[in-house]
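Quick heads-up: it's one chain on its own, the form predicted alone, in structure tokens.
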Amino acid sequence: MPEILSLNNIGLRKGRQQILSDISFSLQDEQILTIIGPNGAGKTSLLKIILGIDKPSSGSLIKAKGLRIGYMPQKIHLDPSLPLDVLRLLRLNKGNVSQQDCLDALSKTQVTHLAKQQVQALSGGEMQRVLLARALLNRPQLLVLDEPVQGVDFLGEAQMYDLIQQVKEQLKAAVLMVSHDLHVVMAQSHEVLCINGHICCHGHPQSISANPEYQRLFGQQLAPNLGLYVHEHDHEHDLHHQGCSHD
């Protein structure tokens, strides 16, 4: 399948601090790639480079021509005194997006009934579905999701990941996701990229869980739990056409 995104030896330095070093991977059309790593590993910095918010200090990033990206942040900060319903939130800074476009997006995330609800009254799970709907407004070819189950309970997490899978299939989009939720997210990914300033290991979820670098970062007690979740696909992807490897 064609590549829609390719990163080659990306590095990011701020002042004297090296945030990222030698990050290389590619993302194929309709692939789900999950980035994991400890706090401070550079995951958000990497997303900012992919989104064009920050420029890398070294290396190159190549996107497919005209690539449409939909971005879902972890959360948004709003003035609690601001009267803002869901439809208005969706249309903020979105140009000529129509009300019908917003309703269609809310339908895809199964929360059309919240269209006139005040944002401050939303539960954590409802807010995440609204933010996902906002990311769908430009019919993206790539969905970039930063901790999409932030503030959602365990049952809601599984439902949210199922919803992401449904949306991906509807749009025929690729998904690049950052998550700390190692158990469920592994089940929903074609490939996992574990970073800690650099790529520690990458590959299929099953191989990642047994990788020494992964176990060193997250603790060996986590790895056996991942065996409970096996996600089968009718096709396979690999970051560099190989299994798990070390930097």
Second form
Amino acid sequence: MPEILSLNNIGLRKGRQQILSDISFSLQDEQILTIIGPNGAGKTSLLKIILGIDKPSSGSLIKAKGLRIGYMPQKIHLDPSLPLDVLRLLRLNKGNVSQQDCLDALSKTQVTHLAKQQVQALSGGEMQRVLLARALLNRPQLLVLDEPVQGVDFLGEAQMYDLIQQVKEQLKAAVLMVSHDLHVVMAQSHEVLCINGHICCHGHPQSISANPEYQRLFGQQLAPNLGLYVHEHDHEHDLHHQGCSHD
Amino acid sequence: MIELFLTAFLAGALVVLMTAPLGCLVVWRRMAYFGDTLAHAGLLGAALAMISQLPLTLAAALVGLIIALILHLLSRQQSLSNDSLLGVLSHGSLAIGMLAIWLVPTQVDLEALLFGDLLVVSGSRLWQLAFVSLGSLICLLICWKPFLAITLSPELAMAEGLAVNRYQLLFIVLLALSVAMGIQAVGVLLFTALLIIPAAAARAISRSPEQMAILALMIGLGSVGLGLLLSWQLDLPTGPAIVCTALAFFVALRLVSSWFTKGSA
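Alongside the form predicted alone that was just displayed, please also present the structure of the form predicted in complex with the partner chain.
Entire complex below, previous chain first.
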């Protein structure tokens, strides 16, 4: 599989604070990579570097030529004074997208019915789907998702991950996802990267949960849950219930 | 007499042409206090213009940019909130401007700068206004989509490859220019009102950003026209008369929209 993204010894310094150091990994075509880590671990900073919003203070970032990235932010802070419907929200980007493209994208995330709805009236889950649809507009080869299930209830969370999986298969895109939720994500990921300023450990979901670095970071009590996880989807409910204390 | 009135209206209309769409962006971006700061700094700009013989437009734009730069530098230290920093800069520059006008013997009419007077706009000033206002409007139309995209989310816009910093700088320049123009109409103290109130009034009945901008423009034009008429008939100062008319629009549209929302619910 061809490599589409590779990071070599990326470091980020802001003022006196070293936010990231020595981050190296690469992403292959159609791979799902999940980045996990505690709050303040530099997950979002790392995404910003990959997206080209921030420049790393050291190291290098290599993207495949002409790589199309679709980015879904964690949330957007839209002032209620801005009257905007969903369709317009989608069309507000640099490229020229037709209304039909927008409707297609909305149907992929199953929210075509919201097209004329004012953005402020959307629920958390609807907003996530709209933002995901927006990220699909330029037929991305890489989807970058920042905490895609934040603020969604449990059922919505499972549905959202299913949706991401579907969309990924349709587009044949790679997915790079940041998550604080270790349990649901891990089953679908090919690889998990656990960071806390630096890379604590990375590997397949199963091997991560057994890693002592990981256990130290997220607490011993979570390890058994994770063991359960790798089997089946139908354990999600339990796991979510027990596991929400880590963040 | 009618000529004087028309000149005043035209001048006011040209100012509103800038402030109405810019005001919408200011409201959406929650930058009302920033607008206020630029307006207060406008007095310092005016003082600078008197002292250095620079054109008022240039001096006010320059001071506005410097204020924005200082704010940017100070906010990076993160020891004070932007809100407090703006308070310091806003009233600091207002006070320095007042002192400068007090200390340097010039012909300047402090009252006209503080409260504005459309009825004394000269022909050459009108041309200057037309030039700056239409130029800014064209610029704003061209950059409308990127401005909106940045309003939505600067980070998303940056990730999509937009030169966000350049557009932000342009936005501040446009705002500073509108201050330089607007001081004549309503004065330093009421400039923010001209920026914010028509946009806020238009919000009540708008469904899209463009609709809101155009409605704000119409409300702004109506306020200038009616305000001038009031000021003419009742011998009132023009600036406050215009702003009070805009306020009346705001209240009326709020009432109308809440009436209709209740009706449909």
